[in-house]
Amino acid sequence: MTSVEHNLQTPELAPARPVLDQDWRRIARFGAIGALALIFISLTDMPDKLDGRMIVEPLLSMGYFSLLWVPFLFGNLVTREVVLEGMVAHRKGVRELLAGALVGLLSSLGLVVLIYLLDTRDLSEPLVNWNSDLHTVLTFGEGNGYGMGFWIAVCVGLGLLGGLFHLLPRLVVQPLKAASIVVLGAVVLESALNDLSEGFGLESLFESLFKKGSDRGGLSVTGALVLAAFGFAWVFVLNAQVAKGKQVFQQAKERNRSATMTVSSVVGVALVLILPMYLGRLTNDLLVNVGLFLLLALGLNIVVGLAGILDLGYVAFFAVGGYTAAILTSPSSPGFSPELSWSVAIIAVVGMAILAGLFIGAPVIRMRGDYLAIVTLGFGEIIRLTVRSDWASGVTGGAQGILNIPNADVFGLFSFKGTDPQQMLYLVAAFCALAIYVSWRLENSRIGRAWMAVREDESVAEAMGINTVNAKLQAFVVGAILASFSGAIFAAKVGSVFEISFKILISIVILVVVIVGGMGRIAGVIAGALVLIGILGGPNQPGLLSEFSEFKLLIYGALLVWMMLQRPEGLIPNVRRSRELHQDEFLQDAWLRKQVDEDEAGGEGEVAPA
């Protein structure tokens, strides 16, 4: 190896710049943005209405949280320095510690003024969340000096803490990084361990960690430091028996790869069916909810993710499979009311589905891009306002709705009430297993190679000798009769079903549930749903934090952001989609490499002057 190669893989460190050779500019820049992002933070009302919620009683609420991430973001950003190859990376020092205080400074700047104004102006007619409440949340209640006080040295402060993150060595950031981690992560699951808790007789634990007589009140100071305790141990016991763990999986499933797969087909199956007889009700219902999300991400996942097809009117086959499944069970369907039973009624959703893909897939199959986009959105709207409309109220209720729609049946075998989360769970389970079995083998078919070359290049997957326009109408197809199966079970969980639940809204989450999770990716899609479904709730559906139902969309845009620009492959991508967004950097350090050897051979060709 020579010695330009050693130092692209491992380069050495240059001496730590002065402290007064700053980029004055990025630091301006990100100080107005954590002062502007406080502001914004703070007039959503956020800091008012989640201070109840605790996240270590009585230290920190998430009203505070929300405000305290912020100096300590763009502390540590302003201080990050991007080393690509053939670059010389410096050495950390004071220079970052004065970089994120400053930055930290002028963040806070955006709570004095904000203060200041509340207590002088009142700007409540184009501002709602105006308010005394608010001005009573930012000063604690003891007056204007208290609180620009107290928010400059806790901003300066994070934002030192912020850039001191580069200064500390790995051994130690890693498990602050795993405790902050843990202790986050328990309280947003504190509802779902809180029936865990119950269902296993482990109540004495979780009341020794999270504070006493009363719901969702945080963790405990003892609690806290418990579970950050468990993150330490985990990077330094934990986390290494974790990687042999699998790496011993790796090695099982290269030597037999069937074997392996069918283990692990055989715990999750097992997983399935012991876990909902441990959770609550509460647990099991919001899993519900993840599970009808996640049927739904599938389908859009075949036309967005494999076949490239920007589908913004998904929702449309949602509400196929909805109207037909109540239509033909309910005894309440106004004009046409058979009252088959469920499993038999899913057999004529398939069908509707089917035809409800052909009648919007095939007007505009031929359209590409932002054109396509549109259309599919109109015809998502047509299909929810047709439903609604005196036109065909005399089947679909019009905005009566219909009401008294049974229990999901299965043959007469099983019955599945909309009551009980538990049984709806396991409906779900199943049709969400035997959606991504059909998701996977289609991937790696001949169709599910078609549909990625039609998303990479239409015209040359056309050349090729792929029907581009009989692959997309496979496409809208499969994924309307995914999206039809949620449909019919959503009807009959909620017993009723109405055109405000299927709004161009979800149409919207669906799409960023995939996107956030990785396109392409069964793998990520899961994930997505876990996250955001679980988590924030979707539309119409609490989640975790259900705190956040006001924040919902604005989280969901937050995110969309971050994501778009940190990682647009998503959570869990598809590694040829992570090559495909990541080309440009591949080929340019490609370049640099070819530059380095170039300049090398060229070195080592020259002749020293004598």
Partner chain sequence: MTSAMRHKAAPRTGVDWFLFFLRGLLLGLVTVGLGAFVLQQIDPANPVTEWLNPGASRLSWDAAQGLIVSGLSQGAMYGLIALGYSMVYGVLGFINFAHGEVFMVGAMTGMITANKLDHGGLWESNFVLAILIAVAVSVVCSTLTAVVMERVAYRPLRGAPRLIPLITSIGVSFFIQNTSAVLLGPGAKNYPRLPEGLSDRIGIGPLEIEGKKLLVLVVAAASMSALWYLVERTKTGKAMRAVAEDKEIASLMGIDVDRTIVTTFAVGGAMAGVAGILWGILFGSVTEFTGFLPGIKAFSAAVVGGIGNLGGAMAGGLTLGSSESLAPQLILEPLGVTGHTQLKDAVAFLVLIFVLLVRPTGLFGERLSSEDRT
Second form
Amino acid sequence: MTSVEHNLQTPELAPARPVLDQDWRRIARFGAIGALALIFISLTDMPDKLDGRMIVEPLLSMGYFSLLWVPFLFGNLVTREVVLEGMVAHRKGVRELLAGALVGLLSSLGLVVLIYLLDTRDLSEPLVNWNSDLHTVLTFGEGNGYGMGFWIAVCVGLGLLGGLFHLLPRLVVQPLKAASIVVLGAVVLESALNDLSEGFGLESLFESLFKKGSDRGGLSVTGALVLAAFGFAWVFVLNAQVAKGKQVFQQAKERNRSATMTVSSVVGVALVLILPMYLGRLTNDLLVNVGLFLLLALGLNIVVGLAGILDLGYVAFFAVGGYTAAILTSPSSPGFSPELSWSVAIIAVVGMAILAGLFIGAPVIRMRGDYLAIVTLGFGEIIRLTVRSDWASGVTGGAQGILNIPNADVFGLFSFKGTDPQQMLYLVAAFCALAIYVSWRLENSRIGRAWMAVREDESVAEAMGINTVNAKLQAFVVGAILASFSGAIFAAKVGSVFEISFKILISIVILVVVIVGGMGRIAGVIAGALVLIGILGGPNQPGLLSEFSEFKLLIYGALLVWMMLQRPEGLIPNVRRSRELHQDEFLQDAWLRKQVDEDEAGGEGEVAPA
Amino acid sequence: MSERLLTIDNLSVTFGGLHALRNLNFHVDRGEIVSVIGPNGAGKTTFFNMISGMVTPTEGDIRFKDQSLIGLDPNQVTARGIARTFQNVRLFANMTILENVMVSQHCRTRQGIFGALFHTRSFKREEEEIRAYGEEVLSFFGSRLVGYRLHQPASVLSYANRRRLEIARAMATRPEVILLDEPVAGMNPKESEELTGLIGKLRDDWGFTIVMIEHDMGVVRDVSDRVVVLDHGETIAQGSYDEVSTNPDVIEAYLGRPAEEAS
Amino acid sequence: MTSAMRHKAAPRTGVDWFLFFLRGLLLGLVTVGLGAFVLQQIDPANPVTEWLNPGASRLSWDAAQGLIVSGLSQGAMYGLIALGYSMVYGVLGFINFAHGEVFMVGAMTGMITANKLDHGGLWESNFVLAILIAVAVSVVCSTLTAVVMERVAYRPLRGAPRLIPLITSIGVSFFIQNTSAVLLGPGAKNYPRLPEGLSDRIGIGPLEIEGKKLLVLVVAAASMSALWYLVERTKTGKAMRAVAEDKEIASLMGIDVDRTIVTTFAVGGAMAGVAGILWGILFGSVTEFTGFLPGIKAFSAAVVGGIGNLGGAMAGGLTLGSSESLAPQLILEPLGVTGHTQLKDAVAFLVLIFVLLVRPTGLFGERLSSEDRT
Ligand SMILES: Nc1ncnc2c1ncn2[C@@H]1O[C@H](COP(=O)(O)OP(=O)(O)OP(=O)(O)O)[C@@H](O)[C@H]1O
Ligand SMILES: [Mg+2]
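What would the structure be for the form predicted in complex with its partner chain, given that what you showed me was the form predicted alone?
Full assembly next; the chain just shown is listed first.
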């Protein structure tokens, strides 16, 4: 891939365009969108609410960061060009700077107008965040003039910087990017790092980076500088080392596949076994939530990512798992209460999941893909409403739910205490490992290929001898089983189940995890679960950025749209990135030319003359 | 006298009043190459759709080795031994080339979820077999679809190669009869000439029986044992290429009124 | 689907048998439930009722007509929303999942306007003018929402596989819902009190209708006729129908396809805006989730009536509205289901599933371009 990058960048650049040769309409459009974005973000109250979480202690809070990225990004994007084959790329210059600065200026006008209106009008009637707090945050309590001046200056500066990014050589841009990723990453992971440092007795290291004693968190200035330096070092020194390490690993893998695989899985298992002991309660709990959603997402990934069935009622299987485990294990489940041990119950859970998968799957399996989505959503609601109703409350507890679910006991050997995140993490990790193994093995098998064929083109798959109904039902059932595992663990963890834990919202969040992670890719789904659920949090579970809890669903919605617009092919896995596509075409052209030459040289005899 | 494979008996289909095909009668013997020709919209593709179970005829019967195919699902028809290609190339674009030919052996294989999870010996053997057979059918087209290509998504292929892969995919279902829908459409003369030779080989070396829809008369003349001509859903002629090509009805169907034919 | 498309006469596979029994089961439940209801109406003390639903009493005509009227008025509202789903599906071939949120925006902005007018006193002094202003504002806002949504989220996806715009629209729906929660605050917000007269009952034939429900029915009928006129009698409507039939050929005929699609979204949005106000009048309050369930039910209504079929959408809405209002009393209660009204929403989805199992093209037939039919 790198070689192609070079290919695309080496062609001669045309001289920079004149400064005033601007696409004014584009600038106006980006400026207007920037201004609207700034007003929107301000009115969501992010600047105020997130001001309580610092990035660098006295300098920058997440609240202000939520505004600052806008002029920078739009200032950068306004002059971004996609250079296709046969187009001339211009050298970047002052023109880009000017455009960036103008976009910054236009965006800042949004805040200027907002500050003025906040001061003079009272729109708090519909807009709940329209209050003096917001005004204070935007003007730093220093009056309108100061605030407006500040934002104009800062936005113009950031827009300029965005334009400047086009001019900087790769050698500078990459370390800058790495440094900001490291700094932001450290800030996001602050509480987890805190936990870790306590576990490993490295508190002094943590304290040297983060501002101690600040209730708003955040790095100290020196800490930020140290981390930024680390980011720089990463690009210049460590990157090469890592690449070398990867290469060594690859070679080892080629030489002795099974041994390398064994070693790496042993290392992985050891890590999973040891790490929870050193992580604090909070991080462990967070990881349990991540694991529960990962389990769900891996299941949905089989259904949506591999077989291409958009199941919006996927939460139904989570509910089936949770309620089956609860009814069978809890001593206080109404009606039917066998008080089985969790490990026995899990067998029944699998059975129920299969039944539910077939029952919901069979009626919908022949429907058009989009109808199927709505009907499965309907099924999800039907199941939830039925569980809640007085009619079923004899078994499910109705709105009162089922309480007193005992610990997850596994054949009397282990007992995983629901209230101890460390123990739960072991349990969840074991099931996630199982789910990953199942996904990986199935993907590369006869049935996995059949799923993919169905996803690609159902009627052709049928014509190629695949019984699409059976294939899709199998995907439904496998997905249902994985989700029901998650439900059973969830029940044991929380100790109770209520119908409200199984709203459609969960289906949508799982879908976002799968899509943002990259449909059909196991590694992508894992990354998606870690990043989204770990950092932003699940529907009812806080993540690392607990301050975001009010905004996370908004962000999920925006992310889903953004992913689909930027990478609509994200739906389809294993798609080579466009660059690689280009590479393939290059290779193909070269090969075709060669082939034609060869044919001309001696291939004539092969074909019977007409 | 060779075995009768396909018998088309009085086949008709209507789409809401439009007679796409009317009273079609003919048969295909083992080892034949039969071409179906006719102007656009004559009902040729519809005919293939009916054989492969994608469209149910309103009347008539299709028998394959003396068993009726009517009412079977497309996958069952394929399992019986009839494979097809599509006029508007429909590959599994995001699957690799090898996966394309492996997945189409689905109905010839048995391994289920259990085998895949535990990598049983029979699972491994079957994977190995279908991979080997997949590569074998791919190498029928020379070096174009094998080598580094095996693991590339089908979407990167050139147009002609996509057509070739479609044929390979049909071959991989291990059929007795292959239905080719305009196999050389969009190919340059050189490529279509080569493919014409390969179609002959499909029969001679691989033992497939072939029914082919084709507009390119050169190709039809070179490979067909028999030709069926359709127009507006009606059979207007059947016979050898020479018989058919001199039939005045056929000439009229293709060229319009005889007056224009003179020009 | 045409007669020649594959359709199976007798069940052959396991799935077929399952579906066969499922259809039978649903039909059986409906029949038995209705039968039990009839018995209960004749004599609540008959042995069947004693066994199924002990302690049952007759359903009075008064209660029944209340159910019918609220079913119809809610159904009319579903129908108005369903028009938007149906038109977009007809033209673009995808489910605009976020259309329910367009309706919610209408109800929300209607609420804001109504409250402002209430503060100003116009709501009390001249209700008709006030409600007209509220309708105008919410129609404008809903239309804008729909148009912006099309421009930002859907236009770039033209020609993408069907599921991609659907997933995008789920994201849009989620985004709008939460935007409302964050900007306007979560939870229920009330409309100002309606004038006294609107709660009076007006007798029409055998029915006695509450004024506000009558208003809803009248407004829905008027909007529907306006839409019918637009689609069937104007040039714009002709263009819309042409684009729905075949986009490519329509553009060859000189129709501006993009503009026609925007018009479609706008008209659907306007209908949803009207429905939003009607919601406010009927229920008096609105939350950020107001668009979700009614949206999905309205889509179900569009499918029940036959997607792409505008008259069907309205009829589907009425069917769905009255079944979810009546079925709990007429079918579930006689069967002895306790707390049957809790299952009202479940009934709506069951109707959808039932219709799709029995008649996948809807009760009145779908109207789709050939490429969307598969
Ligand atoms: N599913 C369908 N529904 C309605 N009409 C159809 C359907 N499939 C085909 N037709 C019509 O049947 C007629 C025959 O179509 P068919 O595709 O078989 O033609 P063809 O001979 O393959 O033409 P070509 O040479 O262009 O491929 C056409 O008029 C077509 O529009
Ligand atoms: Mg054809």
